[in-house]
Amino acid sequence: MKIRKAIIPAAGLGTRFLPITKAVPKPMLPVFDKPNIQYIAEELRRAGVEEIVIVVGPDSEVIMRHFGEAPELEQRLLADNKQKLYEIEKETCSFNVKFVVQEEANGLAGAILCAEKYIGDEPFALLLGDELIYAKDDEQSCIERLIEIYENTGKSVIATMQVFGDDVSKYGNIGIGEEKDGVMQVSAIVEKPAVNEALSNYALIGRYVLAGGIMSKLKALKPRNNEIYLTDVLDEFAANGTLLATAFNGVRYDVGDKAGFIKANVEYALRSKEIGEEIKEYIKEKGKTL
């Protein structure tokens, strides 16, 4: 079945970025010249996903405004003959986006369930807003790769990367079985294990394609520490042989981490046709003083 829909959870409080996230939702923090949530919407459009459901918190009107119409701004840009800026503005409201509010902070699975009325029993992509994955124009993007695998196999599939040392405990961790053509059978999943309890060095990261019918399984979960965990259902899929994993092309940035956020801004700026060379020269000169 074709993947037509996607969910982007964006209801977190972003406490690691206080005080800015007191007023600005973390998904709206800019990476170079766009909020990071727009990059994720663009990743989905590139993959052919038709409908995006963004799960927001109760005080996230700014995300809705960003993806909405702004007729007064558009009229002013046209009146000032700022055609390029007008096109940039129109791009922000060109996505087919629906919004749902997550009233209760009950975890990732809770956010997914908030989108049930739009997803139903269809398979869908799930992209976490804390992670940007940059792919060149001639590379298959991460979510394109996952969708391709799902549409070829009918099995849920997750993106993975290798991590080492203390980083193992920062991520969901997967056991790996048979591998063929870069696609791995997942044997089990544990949530952020101690290093000595890890199943492998493969981490679960924020890109998924999930088979239809998962909503009923999520609703049957029992909360742990006031949250319901997607990994509980994924572990069930792994036990049944219906969960796959794959590495991905491109560069991943953890923009939920302050250092990762700065690295993303620097590298996206360096890729800019407008100021990339200027930033490169600045970094070279700055490096001489470090």
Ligand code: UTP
Contents of the next structure:
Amino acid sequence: MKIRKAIIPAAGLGTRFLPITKAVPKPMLPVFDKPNIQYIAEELRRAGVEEIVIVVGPDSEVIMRHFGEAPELEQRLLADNKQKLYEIEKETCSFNVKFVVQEEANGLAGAILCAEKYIGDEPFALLLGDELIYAKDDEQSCIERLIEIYENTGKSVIATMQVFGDDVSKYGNIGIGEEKDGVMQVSAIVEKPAVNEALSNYALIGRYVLAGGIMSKLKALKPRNNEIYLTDVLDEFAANGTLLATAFNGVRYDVGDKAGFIKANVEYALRSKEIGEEIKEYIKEKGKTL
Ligand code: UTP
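Give me the form predicted together with uridine 5'-triphosphate now, not the form predicted alone.
Shown next: the complete complex, the earlier chain at its head.
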């Protein structure tokens, strides 16, 4: 079945990034001149996904405003003959987005369930709102690859990367079985394991394509520590042989982490036609003093 819909959970509290995340949701943090969540919406459009459901927190109307119409601003830009800026503004309201509110930040699975009324039993893509994966224009993106694997196999598929040392404890971790053409069978999945309990060096990153019918499975889960966990359903898929993984293409940035956020900004600024050269010169000069 074709993947037509995606969920971007953007309702977390973003505590690692306080104080900015007190009033600004983490997915709205800028990477160069756009909020991270707009890059994700562009990644989805490029992959042919038709409808995006964004899960926002109760105080996150700023995300809705970003993707909504702004008639006064547009009229002003047109009156001032600022056509290029007008197009940049129009682009932000060109996505087919629906919003749902997650009243209480009770975790990723809770956020996914909030989107049920738009997703129903369809398979969907899931892209975490604080991760950014860069792919060149002529390269297949991470989410395009996941969608291709899902459409070829009908199995849920997650993006992974290799991590080493203490870093294995920062991520969901998978056990891997047979591998063919870069697609691995997942044998088990654990949340943030101790280093000596890791199943492999493969960590989950924030891109998934999930098979239809997952909503009822999430609802049937027993809460642990008052939360339900997506990993519990994924572990069930792994156990019955219906979960695949692939190492992602492109460059990944954890924009929800302070160092990751700065790296993303430096690299996107370097790629920019507008200020790339200026920033390159600045970094070279600065490097001499470090
Ligand atoms: P994280 O766990 O990285 O984000 O969730 P967080 O909870 O906002 O951040 P910290 O750890 O307190 O700094 C990954 C993604 O899932 C969303 C977040 O907005 C982020 O995009 N999320 C998380 C929700 O939508 N709802 C939740 O209840 C939790």
